[in-house]
Each structure stands twice: as C-alpha cells, then as structure tokens.
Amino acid sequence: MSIKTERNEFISRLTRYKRICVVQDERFEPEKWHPWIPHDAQIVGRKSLVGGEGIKSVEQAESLWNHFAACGVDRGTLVLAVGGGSITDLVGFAASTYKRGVDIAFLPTTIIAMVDAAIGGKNGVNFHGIKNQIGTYHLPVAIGIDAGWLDTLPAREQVSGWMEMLKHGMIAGEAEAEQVLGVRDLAQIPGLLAASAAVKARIVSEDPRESGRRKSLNLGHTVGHALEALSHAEGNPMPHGIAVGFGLGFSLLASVELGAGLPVVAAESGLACLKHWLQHTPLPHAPAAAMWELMQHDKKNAGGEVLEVWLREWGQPIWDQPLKFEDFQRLWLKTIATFAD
C-alpha cells in the first residue's frame, strides 16, 4: 500500500495510466486535485457527488457503473476518487466490481479518510440500513495525503476524524496513546496524520483479510456503528467519527469492568480526553434494546454472538470478545452517565 504525502511521489505511482476517470465530492475544487495527476493523462470522465453516508448504496454504485461504461473505462483506466470516506468507500466498491476490478487511487480530503477510510482496501455500501454490509477488498494503487486540504474542513468534521486517530493511538502502544491523549488543540492534528495513517497501514499489511490483528481496528466501532445508524434513521445524522468516539468511551469502560485488564487510571485518562473533544455533541439516550438490535447485525459477529474489541493495556487490544446483552445494557447506561457529567 503506497501512501504519499508528497505530490510528485503520488504522481509517480500513476504515470503508467494514460486514461483517468475522476469521481469527486462536488464541494472540493478541481483546482486542488488536478495538480495531483500526471500532466499527460487524459481525463475521460468526471462525476461529482455530494459526500455523506447516504450515498453508500447499491443504487449509487449502479450509477457509477453506468458512468464508467459511458466513459469507456477499461482495465487500463485508473479510477480516481477525491473526497471523504463515503466517496472512497463507494467509488472503491464500484471500481472493484466493474469489469471484475479496475485500478483505483484515492485523494482523501477529510481526516477520517486520510487516516482510516481510504487505507486498507476495504470498499463497501450500506444495505437495509446496516453499514458496509456489501463490500470488497480492493487495494488502491496509491493514496495521496495533503494536510493543507484540511484548512477549510469544519471543526466538527475535524473532531470526527480525530476520534479515529485517537483509536489508532490507543491500539498502537503506550507512547502513542500518551501522545494522542495529550492533544487538546485541532492545530496539532496535521502533524500527526502521517503517523496515524502508518498505524493502520502497518496493521493492514500484517493482516489484509481481517483474520486477526486487523480486527483491533474495530475498537469502538460496534457501538459506534449502531449509534450512527440510529442517528440517520431518526433524521439527525451523527458523523461517523463522533459516533465512534462515544463507542471508544463504552469500550474503555467495558475493558475495565469486564476483566480485560485495562487499568482504571488508563480508562479515566482516555475518558477525560474523549469528554473534552465530544463536549459539544450530546450523547443521545438511545434505548439499549434498539442499539442491541443493530449491534446484532454487525459484520464482525459470528455464531450468533456480538463480538467486541477490548484493551488489556494501551497497545494491547484483544478481539472476538463475546458481549452479553445484560452487560451491554449496564455499560451503555454507564456510558451515557459518564458523558453527561
């Protein structure tokens, strides 16, 4: 997996492609991404979408397949996705299934895409209200990261991405966790992007098909995905990373109370950090039963059990941990009370 923070290095990965089909978030100016493609490449098509979780559908994938066909996309054409995680997820899925897979490259424009969504080769769409139920593994030939593109990103979206960076720090090691837990200013985030992206890239390279350690990247995501899905169903969408942030809070409490081994002082440090960043987003008092119903459909589950990720210590995640409803209900109420303080 090739992650490039320098434009010329990214371009060098694309020089063999003479035809490029671009799919971009319509809110991102072409003048920003155009210098990132080879000067002699022909843009055979350009399609604009409004990014957001709602576009990750089979219907939107079909619209892209039609677009690829109209543009004459073939196995020698590169599909370039420019946008946040919903754009890279959708475009990656459409490209990976068109003609049994055409090459893709990503220019992520949000923090959450730069350090998480665009990395790892997972592509997917939502189905029947459940996140990422249909998808593929299809690695991009290159990922380009330009921290300067974050200057105009709204603060709430920056916080959303920062939650994924906090997760990376928690599962990477004690030094990494202490570094990210000490951050209290959005201005510090650009300097940490490359290291955070490298955490995910390293884990993915060790376990590309999620049979072991890659499962640790799901820390906070079972509860986070359920909370995110409920917020969309109720017409008050919560950004993915914000929902994951509350999920991380739940996971820290569970890692202490369900015997995983995380020291109380570590959990308290993590919760204090999360409460600082999430103080302007109230945690909805979602009913435990409604959350549990969605959690039972999580793609990480097996054998009819809800499987979770806990922490023994910073940098020592354990996965495939069964969670019972009674424990979830108790800890979910405690999570709500913790963030209400």
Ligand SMILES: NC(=O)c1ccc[n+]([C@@H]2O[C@H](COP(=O)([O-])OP(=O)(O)OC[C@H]3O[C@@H](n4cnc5c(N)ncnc54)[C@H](O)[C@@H]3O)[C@@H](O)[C@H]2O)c1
Contents of the next structure:
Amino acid sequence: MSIKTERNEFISRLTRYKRICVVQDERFEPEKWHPWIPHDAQIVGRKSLVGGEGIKSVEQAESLWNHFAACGVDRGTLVLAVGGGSITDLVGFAASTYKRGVDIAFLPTTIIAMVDAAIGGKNGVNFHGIKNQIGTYHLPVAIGIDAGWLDTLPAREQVSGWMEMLKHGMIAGEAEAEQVLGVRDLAQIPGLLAASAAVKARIVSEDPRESGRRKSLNLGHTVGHALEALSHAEGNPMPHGIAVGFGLGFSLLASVELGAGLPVVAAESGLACLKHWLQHTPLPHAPAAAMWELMQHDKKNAGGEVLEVWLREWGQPIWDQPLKFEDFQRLWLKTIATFAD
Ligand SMILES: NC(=O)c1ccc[n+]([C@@H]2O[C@H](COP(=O)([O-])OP(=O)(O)OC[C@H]3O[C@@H](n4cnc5c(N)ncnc54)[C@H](O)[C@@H]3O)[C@@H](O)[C@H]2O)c1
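Form predicted alone done; form predicted together with the named molecule now:
Below is the entire complex, every chain and molecule, led by the chain shown above.
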C-alpha cells in the first residue's frame, strides 16, 4: 500500500471526481483544504464538526447520511474528510455505508491521523460506551499530508500522537525503536512522520484484514482503549494516544513478566521514555475491575478471552496472547506505580 502525501499526487488522484463533499474539523482553519482539490471540481457540500471522541457515534453518522442526502452525494461523488482520527473514523464510516459505499479521501490534521488513523481503511464509531464497536473496512482513494498543519495542534494532542509513533517504532525493529526512544523534543516529530506512516502502511499491506501481523498495531491498545473509554464515562476525557501511552507501559511490563521474553533493559528504556512524555499527565483513576469490564468487550477478543499483544524484542511482536484478570490486576497496579514513581 503506497501513501501519496504530495499535493500534486493527491490532486491527480482526485481529478476523476467532479463533485466533492467536504467534512472538516471546525478547529482546523476553514477552507485550508482548497488548494488540495482539482480546480474544476464542484464542492457540493461543506460541513464542520468539532472533532473529538464524542462525535464517533451512530447518531453523528446518521446526521452525515442526512447531509449526504441533502447534498446529492452519489456513487460518483468523493467525500473528503479533513481532520483528526475522530473525523476520519466517523466520516470514513458514514461514507463507507452510504449507498453501500462512496469514495473517500483524507487530509489528516493531527499526528495520529497522519501516521495511523487515515491509513489502512479501518473506520468506525463507538457503541454502548465501547470503542469502535461498529465499523467497516473502506480504503481511501488518497491521503495527503502537510506537516505544517500541525502548527495549531495543542501540545497535549501532539504528545498523544507521538505515543502512536512510539508504538510504531517499538513494533518495527531495533533501529526504529532506538530512534524514537531517543526523541525528547516535539520539534523532531515532523521529520519522523513519513517513516512512522510507512510502518503502518507496510503492516497493513501485509495483512489488510487483520488476520495476523496487523494485530501487532494493537500493542498497548486493549488497556489504552479501556482507559480512554473510562475517562470519557467519568467526564474527564483522556486523548487517545495518551491512554495508549499508559497501555504501552502496561504492555512493556507484561512482555517481561508474562513470559514473552522482552529483556528488562529494553522495557526499562521504553518505560523511561513513556514516563518522560507523560510526566505532566495526571495519573488515571482507573480501578482494575472497571478496566477489565471494558477490556472484556474489546473487539479483538475471541473465545471469551482477553487477547493481548506482547513484545519478544523491539520489532518482534506476538499477538493473540491470553490475559487473565489476576495478571492484569497485578501488572496494572505496577504500571500505575511505575508512572507515579
Ligand atoms: N482507524 C484507525 O486505524 C485508527 C488508528 C488510530 C486512532 N484512531 C482513532 O483516532 C482517534 C484519535 O485521533 P486524534 O487524536 O486525531 O483525535 P481527534 O480527531 O479527536 O483530534 C484531537 C483534537 O485535535 C483537534 N484538532 C484536529 N486537528 C487540529 C489542528 N490541525 N489544529 C488544532 N486542533 C486540531 C480536534 O478538534 C480535537 O479536539 C480515536 O478515536 C482513535 O480511536 C483510529
């Protein structure tokens, strides 16, 4: 799977669409997407949504279907989503289900969307308080990336995105892990975006339907998703990547203690790095029992078991690893204690 990030390449992939319906994040400058579309395309709809986890709902998808109907979106119309992962997940889902699927293109405006959410075709909305329970696979026809668009992204959201980039480094290989673990400055991120996006694209092209290797991208996410969902339920939302950062900490400890074989020295360097980036984040109030309740509904589970991803080494993830509540409880307490230290 190749990712086309250049503006000219992006535009050339859009030239066959004469009608474009744009949905953009309200926090991103209006119409900034304009130079990225073919000059003769007709804009049949413009809609702004305030991005955030709350918009990933069936109700919001329905409101987009109504919007598509009002704008006369048909199978020859392109839907262009401009925003972070919440926008690409929601709009991707709405477009993939409208008239059994209309084409979509993404202009991601957050780090998470640039290196992760916009790539690979997964989209979805949350349901019954659980992340991404309803969704489809629907690949975008083009993805365009302009790192300058991150200039307005708040620092907390940049750290959130950086956590997913750390994850990509950890599962990609030793050199990649060492590179990301050495970063201590947000200013370095733009130079690392392309390599991080390439990790995701490579894994997705090897296993588009997540029957094996793609599961490694879930490193830190079973715990991260539960933490994220819990934080929303308690009215104190934690950005996706920040929750994943704590989940990565848990996964590193578990990869040492539950027999995957990750060397202690590797886990320690990973934890030191995570602690640096999360030092200003208040420790989550997330009792193990409440976390476990959510983890049991994780869509990656099978056979009634909570299935996890561990690391044997940097770049050597193993997946479908069953996790028991007793082990989770013990290691979750240890994770919190490690970050509190
Ligand atoms: N589909 C996938 O494969 C996949 C992969 C990873 C994450 N995700 C999903 O992505 C979501 C997280 O993505 P996210 O962090 O991009 O979230 P987001 O879309 O909620 O964006 C974070 C915040 O940044 C704001 N924002 C966006 N672009 C901005 C800009 N350029 N300047 C200023 N503010 C801006 C948004 O309004 C929002 O408040 C989660 O729902 C997660 O589940 C999906």
